[in-house]
Every structure is written in C-alpha cells, then in structure tokens.
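Listed next as structure tokens is one chain, alone, in the form predicted alone.
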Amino acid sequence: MGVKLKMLKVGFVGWRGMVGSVLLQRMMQEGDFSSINPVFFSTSNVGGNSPEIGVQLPKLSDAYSVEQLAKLDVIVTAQGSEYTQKMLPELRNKGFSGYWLDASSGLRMDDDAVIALDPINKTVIDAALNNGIKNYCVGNCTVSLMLMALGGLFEQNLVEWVNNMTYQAASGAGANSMRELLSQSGQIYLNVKDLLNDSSSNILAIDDNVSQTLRGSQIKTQYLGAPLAGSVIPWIDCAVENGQTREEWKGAAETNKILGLSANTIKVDGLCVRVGSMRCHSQAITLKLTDKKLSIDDITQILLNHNQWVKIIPNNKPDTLKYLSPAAVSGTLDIVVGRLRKLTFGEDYLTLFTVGDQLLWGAAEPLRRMLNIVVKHG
C-alpha cells in the first residue's frame, strides 16, 4: 500500500463576503474540499459554527490571532486589503513559511508576490513556487478577464498595444453597491408607477419625472457616490498621474505584471466606466496586432485554442443580443467575445467586444486554481 500524504491545512478568511462565498460555491461544486483539512476564521463571530460544506468542522477560529494562523500550512484570504497589511506582515516576523493566497490589491505590485491567473501565466507562476515565493494574489477584475479574453493573442506576441473601454458591474464596488443599485431602480419606479400605468401619460413628462428623482434627494448614492440606475459614472477609483483613475492605471501595470514581462512592455490604456449592470464586466476593446495579416478567422482560432472558456460570437445581430450581454454571461465560466473585426484605419487594427463574470474569473476562480496548484506542488 501506499503511504496516505499528510493533506494540507488551509485556512479561510473573508468567506462571508461576495467573493468569499462565491469562492466556497465552486469548491464545493469541485469537490476541493477533499484534498484539503480546511479551517475558518472570523473578525466577528469568533466560537460560532463554521459553514456547512460537507466536512465536520471545528468552530471559527479567531482571524487575528496570529498563533493560530501561524499554524496553517496555506491562508486563503477574501478579507481584503487592510486585513492583508495588518495581518501578513505579523505572521511573516513570526516565522510563518506557509502560503498567503489574497483575493485583494494590497499585494499586486509586490516584488515578493505574483499575480495567479494560471491559464495565461501558469509558466510564471510554476517558477515562482520552485523559486521558494510563498504570497500569491489575484489581478484586477478587467485585466484578468481581459487576458482570459485575448490570451491567445498575448501568448503569440500578436498585440502591441490595447485600449480596453470598459463597462464594469455593480458588484465590483461590493454587496452595499448592489443593493444601492437595486435601491435606485426601485425609487425611481415607485415615482413613475402611476404615469407608467396610465397609457395616456406623455414619455417627457415619464422621462421628466425619472431625471427629477436622479437629481432629488430621495436617491441613495452613500455607497456609489452618485446615481447609477438610469445612468453610468465615468469614474472608478481614485486619481493617479496623467488624469488616470487607478483603475485605469491597473491596465499596463498587471498586465505586464501577469505575463512576466516590464513595466509597460505592452501599452494597455483606457476609460473605466460603472454601469448599472448588477454582474459581469464588459469591454469594448480595440487592439494593434503586431501581424496585419491575420484574418478574423484565424484570429478566431487563436482565441478559441487558448483556453476552454472562450466563447466566440457570431457578428451578427441574433447572435449579439442573445449571447453577448451580462445578462447572458453571469454566474458562468464562459469568457464570451464578439463584435470581432478588422477597423477602417487598417488591417493591423482589431475590435471586439467581450464579457465575463468578474466574481469568478476576476476574482474566486483564480483563487480557487491557485490554492490547487499550492496543494499539488505540496
């Protein structure tokens, strides 16, 4: 018989929140509890029952105890950035050697930490395990689906620039944003039921009614910081140099970041906008290909053979409306692209549209793959 290899112990932080219960959802469908003996932690509730994912568990442990944690063999944390800053360095001065895989942005641009999206930069990340680095994070939601979009493309050095418009999701800016969402639409349905309901009521005075309520007091913008029911905020983020938001920043700097490559190998820029989308981001993306004369069909095969999550969509009308959209995509693992076709300006400049579900491949899937990936290297 062979001998029964001791499974690691992994800690659970965070796994309340949005990406933390998304990232339970697809272990559980994975079944990766199995490989692993898992323990949860709280900020809040430390004695209280751990959550039901198949196992017997002890109670929740407590999330700032560094003995505890110290005794992991892996800390998988969704907790986020300031959680990561207070916590990580502790452990690290108190000879903690195990692995600290992060779903926020607090260690990105670490030179001590690498950006895990193992379908683009499984290489990377094979020599940083053998290279002894033990803190491993997520990217940005647009830039990892992005990648996951165009991998093919970054994997044959096709693309020498990217400008990457994007429309990104409610639930990008967290679970109060959503129900700040939902809590906008429903006002300014409220105030317009009667007129709505009334088939000889003029749309202005509808559309007058609607743009009042936007502007009114009686709209919640305490999370969003401005209405995004009936409208969009060009604006996400915080400010940085050359008018960038930091969102926007994020494009050049982890895509090169991902792909092991300098700062600003490849040129990505662009305007990130907020949406009134509940999930998934959106781009429209408009790219220079180091080789003008690739057809779109052989453009086409590149995406499609890079990885099994791209789906490419017909340019056509019927094919667009019914699979090209949030509403189509979300709570799937498919990285949808369409609207794909060489720009007027020339054959060397490509356009396509593309959505994915970022609490998925822009943040728990990449988590999830990584900590597999940790297990197996052992």
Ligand code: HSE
Contents of the next structure:
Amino acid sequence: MGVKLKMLKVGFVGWRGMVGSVLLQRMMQEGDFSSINPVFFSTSNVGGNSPEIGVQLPKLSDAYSVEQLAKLDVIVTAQGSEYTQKMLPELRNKGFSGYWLDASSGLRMDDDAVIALDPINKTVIDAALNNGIKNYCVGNCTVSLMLMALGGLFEQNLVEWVNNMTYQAASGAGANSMRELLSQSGQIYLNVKDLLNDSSSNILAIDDNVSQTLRGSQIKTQYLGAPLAGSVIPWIDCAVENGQTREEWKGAAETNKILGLSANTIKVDGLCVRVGSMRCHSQAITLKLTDKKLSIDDITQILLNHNQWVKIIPNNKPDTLKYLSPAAVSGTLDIVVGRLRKLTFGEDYLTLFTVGDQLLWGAAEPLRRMLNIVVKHG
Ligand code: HSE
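Rather than the form predicted alone that you just supplied, could I have the structure of the form predicted in complex with L-homoserine?
Let us now look at the entire complex, which starts with that chain.
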C-alpha cells in the first residue's frame, strides 16, 4: 500500500488579474490542482465565490488576514509588489515559515529570494530549497524570454556579452495598456475611415490624418503615456542614474542572478522599446561568442538541445513571416528563434531575433513550475 503524502495547502492571491488568470488557465490545463489543497484569497471580495477550477472550494478568504495566510504551506501571489511589501514582512514576523512564490518584481534582488526559471537555473533553485530559502519570484519577462531562447549558449559558457534591443508588448505594461492600445488603433481608424474607403484619396492626406490623430486630443494615453498604435515608445519603467531605464538595468542584474553568477558576470545591455503587439515580447539580439569557430549549425543544435520550447526558424522570408512574430507565437509556450546568422563584423558576432509570450514564459509559467517544484520538494 502506498503512503499518501500530505497535500500542501496553497493560497492564491491576485488570481483574478492578467498574470493570475493565465496561471490558473495553465494549472487547469496541466491538472496541477489535483496535487495541492488550494485556497483562494481576495483583497476586495472576501466571502465571494472562488473561481471554477473543477473542485469544491471554500469562499474567498481575506488576503490581508495574517492569521489565515499563516496557516498555509505556500502562498502564490500575482497581486503586485505593494502587496508583497506589505504582507510578507508581517507574515514572517508572525513566524510564517512557508513558501512565498511571487509574480512581482518586489523581492527579485533580495539576498534571501531566488529568481525562478527552472529550465535555466534548476540547480540554483535546488540548492536554495536545500538551504531553506523560502522566497521565490519570477524574473523580468524580457530577461526570462532571452534566457529561454539562449539557454544552450549560456549553459556552455559561450556568451561573452549580449546586446538586446527589445520590442515589448503592451501586456508588459498591464491590461489597461492593452485596452488602450486597441482603443488608439480604433480612434485612428475611425478618423481616417472615409479617406481610406475613397480609392481616389491621396496617401499623403491619409498619412496626415493619422498624424493629426496621433498628436491630437482624441487619442487616449492615460496608461501608456503616449500613442503606441502607429508609433513606438522607447522608454519602459523609470530612469536609473546611468542613462539606462530600469527595464534595461534589469538585463544584466537579473540575468546574472538567475544564472547564479557573482564573479565573471556576463554583460547584458540594450534598449527597451514598447511596440504595438499585445502579449509577445520580441528581441533583436547581438552577442559576442566566446568561441568563434562555432558554425550556425552548431549553434542551432546547442539552442535546440537545451529545452523543448525553443523552435529555430530558418533564415528565409516565408518561414520568418509565417513563424517569427508575435502574431504566430501569442498564447503558446514556443520560444521562436530566427534570423540566426553571424554578423559581417566577424565570426564571433552572432545575431538573431526571438519572440516569446510575455504572460506565459515571461510570467505565469515559471511561477506554475516553481509551485510544482515546491510541491515535489514537500
Ligand atoms: N517590465 C516588463 C514590461 C513586464 O514592461 O514589458 C514585466 O516583466
């Protein structure tokens, strides 16, 4: 007769938001709820109904109740940094010794927190679990997606430095920004519709109409801060002292932390740009290889062998148009890598373009997988 292991009591906070909803979707797809005892919490609807996940659940508990939270083995939160900063110290002060799994950026650089991206840093995670580390968080989406794409090269110490120029989706700025992007597109279309439908209209008149909309007062910019439809925004997050944005600063800081590197760190820097895609981040990457003898075929094999989600898209126009875009990747776990070639600068300079879903590998999936790792660890 097998011994039935005690199921961990796992509390979910912030499950109604965008990342939380994707997390629940993925957990249901993978049947993850059958191996835990889930309890759902709310900051605004205590006593309301828990989500439909195919099992009987109690009513929503109070996400601000230290007493109720402290009874859990694991807390999974996608509620945001403010919630983490308020509740985690209170809970730890009251003796909560369970796991805190966090989708927000609040804890990422803390010494007692690990950034979890297990296809890349399972050994770092395992060592932390064995050392009694209880705080785990998800990395910045751009960093996680870049590491998933290039995992094979990092694993074999083939990267001297990385320059990543990003094309980041509206979802990275939140659900309201996604809605705003679409409302901006709609406003542009509404204003230009008559000209567009008139086959004799001049394209410069059409363009002028669009520019006037983009610069006028009708376009909504409350969340994005500027027009994104028909434009780009080359600034993400706040400034740090050296001219980088915080999003750009995270590139090196988080990459090296995820890889567990404190000496011989890898330089990562680039320019982060918001573009009008919905939920996929893309990156044009240039990197310097430590071994210039590697051929593109060698590199292809190294990337493919690293993890099952990498898909190499042949460097030709039909395949690129069909497979290497947010439109093709959105809603999937694929990490597509294409436009792979050596730069004309020399054999040690590799360039490529990669796309991944910001809500999946960029947020919910590493969190879901970390929960399963904790469940197996017990
Ligand atoms: N900071 C990212 C962005 C999303 O603004 O796209 C979260 O990692």
